[in-house]
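Encoded as structure tokens, the following chain is the form predicted on its own, with no partner shown.
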Amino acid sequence: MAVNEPLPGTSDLWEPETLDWITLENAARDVFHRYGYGELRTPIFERTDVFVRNLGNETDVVQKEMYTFEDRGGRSLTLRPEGTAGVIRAIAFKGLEQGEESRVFYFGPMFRGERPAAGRRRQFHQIGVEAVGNESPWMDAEVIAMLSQFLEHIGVTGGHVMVNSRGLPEDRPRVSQALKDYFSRFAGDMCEDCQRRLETNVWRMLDCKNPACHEIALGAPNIVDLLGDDSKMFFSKVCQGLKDLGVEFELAPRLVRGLDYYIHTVFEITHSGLGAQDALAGGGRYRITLPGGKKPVEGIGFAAGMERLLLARQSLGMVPPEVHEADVYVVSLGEEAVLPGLQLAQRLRENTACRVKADFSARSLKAQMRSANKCGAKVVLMQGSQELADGVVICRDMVAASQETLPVEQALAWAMAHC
């Protein structure tokens, strides 16, 4: 690896690619604000217990993927592998009274020690939403509808909404036993992880990506059929709400998501443009005890990988916009023209959104024009001693390969019209 190359699973982002990232962030703000969500930014690292407590010690994230280290004070800290746990910690710190509700969204980098692949990085970025304190099934339907609207807003069409239920904690012993009874017959034919999960987290055997395990899981009992009446009623209302909101969806009986805190609704959106690993976004309802809290709180949320959203956009023919280093390039011929050129550029910046670059080098006309071409400038404004004396500017249209000489005020208006 070259000494200046980013570490595996990370990357440097330059324009025009960063403009696509800004598009996603602005679309998130636009859509989520309409639903009453406010933006929250949490620290990139937290106490390790924040993630272990909320994600579950037997999850793959905690067992295999977290970047954990000890700081100088001897505290165990972890770079955030996902957004929900930090958001819940922040809500607990701010305070959430009984009956109150908190709706937030976030985006930023997350960190997992995974094998890098297309759309899967060690430093990756997520857009996420959390609605904490609302226990209604209609909230689940609204959140999924909001995610669908966000994807439509950024031009990602053709996704498939998959939904399932994990039921309530009191359903789990019955469901877990039924799953153990089924998978025990095939344990010898399954991967090492699934053999371990048979005793530690049998639900995770349903979504193993090993092809042999996946085939076996297809015959497993349907979770919803094993749930109690309250859980079935909750899920029925979520599905009815999605229908009434016009969200097309499919039932996914083996979708469980990988984190222990989920109850009731879990969902995922897949997209064919991502290839074999086709998950675009996912989430669900959870029940978490806030640090210092006496009663668990419920929430519903989702996260979408920004890299994966961009891959989906690219599969649909959407590419980063063409950008140039400068729209307008100000050429100053001679030292005496440099400061007036800077003033000319500044006036343009104050009155237009165009990118304006002033050349301070006082190099030859040929050298400065070469730089203007390299920057992709549409317009070049030129002044030398004679133009300064006459109070004019030479205005060159680089696209039409034509030029004219105009008084300064007219030259400014001409440049704004042409860039």
Ligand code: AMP
The other form holds:
Amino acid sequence: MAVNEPLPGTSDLWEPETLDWITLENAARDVFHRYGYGELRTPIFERTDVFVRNLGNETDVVQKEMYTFEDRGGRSLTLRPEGTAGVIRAIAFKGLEQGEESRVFYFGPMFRGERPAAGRRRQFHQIGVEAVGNESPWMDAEVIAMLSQFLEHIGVTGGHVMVNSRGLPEDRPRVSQALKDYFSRFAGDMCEDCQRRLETNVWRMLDCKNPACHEIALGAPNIVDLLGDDSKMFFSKVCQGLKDLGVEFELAPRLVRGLDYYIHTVFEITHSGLGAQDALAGGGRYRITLPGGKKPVEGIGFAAGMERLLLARQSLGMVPPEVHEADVYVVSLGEEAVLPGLQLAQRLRENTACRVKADFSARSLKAQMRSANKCGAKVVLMQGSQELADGVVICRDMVAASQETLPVEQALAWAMAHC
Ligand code: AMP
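Please supply the corresponding structure for the form predicted together with this ligand (the preceding block corresponds to the form predicted on its own).
First the chain shown before, then all remaining chains and molecules of the complex.
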């Protein structure tokens, strides 16, 4: 690895890519605000316990993927592997009155020690949403509709919305037993992880990516069929809500998602433009006891991978916008022209959104013009001692390769009109 290369699974982002990221973030703000969600920013590291408590010990994220370290005071800290746990902690810290709701969205980097691959990073970024304190199935339908609207807003068409239900905790022993009965017949043919899961987390055997395990899982009992009446009713309302809100979706009987805290609705959106790592976004309803809280609260949320959203956009032919380092380049010939050149640049910046670069080098005309070209400038403003004495500026249109000499005020107006 070259000395300045970023670590595997991490990358440096430069313009114009960063502009694409801003586009995604702004689209998310725009759409989520329409649904009454507010932006929340939580710390990038938390006490390890925040994640272990919320995500559950038996999850891949907690067992294999967390970047955990001890700080100088001997506390165990973890770089956040996902957003929900920190959001829940923040909501608990702020306090959520009985019957009160909190609806938030967030963006930011997440960290997982996974094997890097196309679309799988160690530092990746998520846009996520959490609605805590609402127990209605219509909420689930609205959240999934909001995610669909966001995808539409950023031009990501062709996503597959897949939905399943895990039911309520009281359904769990019945479902677990049925799954155990089924999978124990095939355990010898399944991967090591699944053999362990048979005892620790049999639900995860349904969505193992190992081809042999997947084949076996295809014959497993359907979770929804095994759920109690309340869970079935809840799920049928979610599906009805999705239909009535015009969201196309498929039932995905083997979708359980990685985390233990989910109840009722779980969902994922995949996109064929992504290759092997085809999940664009995933989420579900959860029931948790807020730290310090007495009664459990329910929430629903999702997270979408920003790198994957951008990959999906690329697969649909959307590329980052073309940008120039500068629209206007101010060439100053001779030391005495440098400060007036800087003032010209400053006035433009105060009056336009153009990107303006002033050259302070007092190099030759040829050298400064070369830099102007390299920046992709559409306009060059030039002053030497003669122009300063006459109160004029040479205005060069780099696209038309023509130029004219104008008084300072007119030159500024000309530059604004041409950049
Ligand atoms: P998860 O919390 O694992 O369901 O992740 C939610 C979304 O984040 C996924 O659907 C992906 O789009 C994205 N994601 C998860 N892990 C990674 C990763 N290692 N690299 C890039 N994107 C990821």
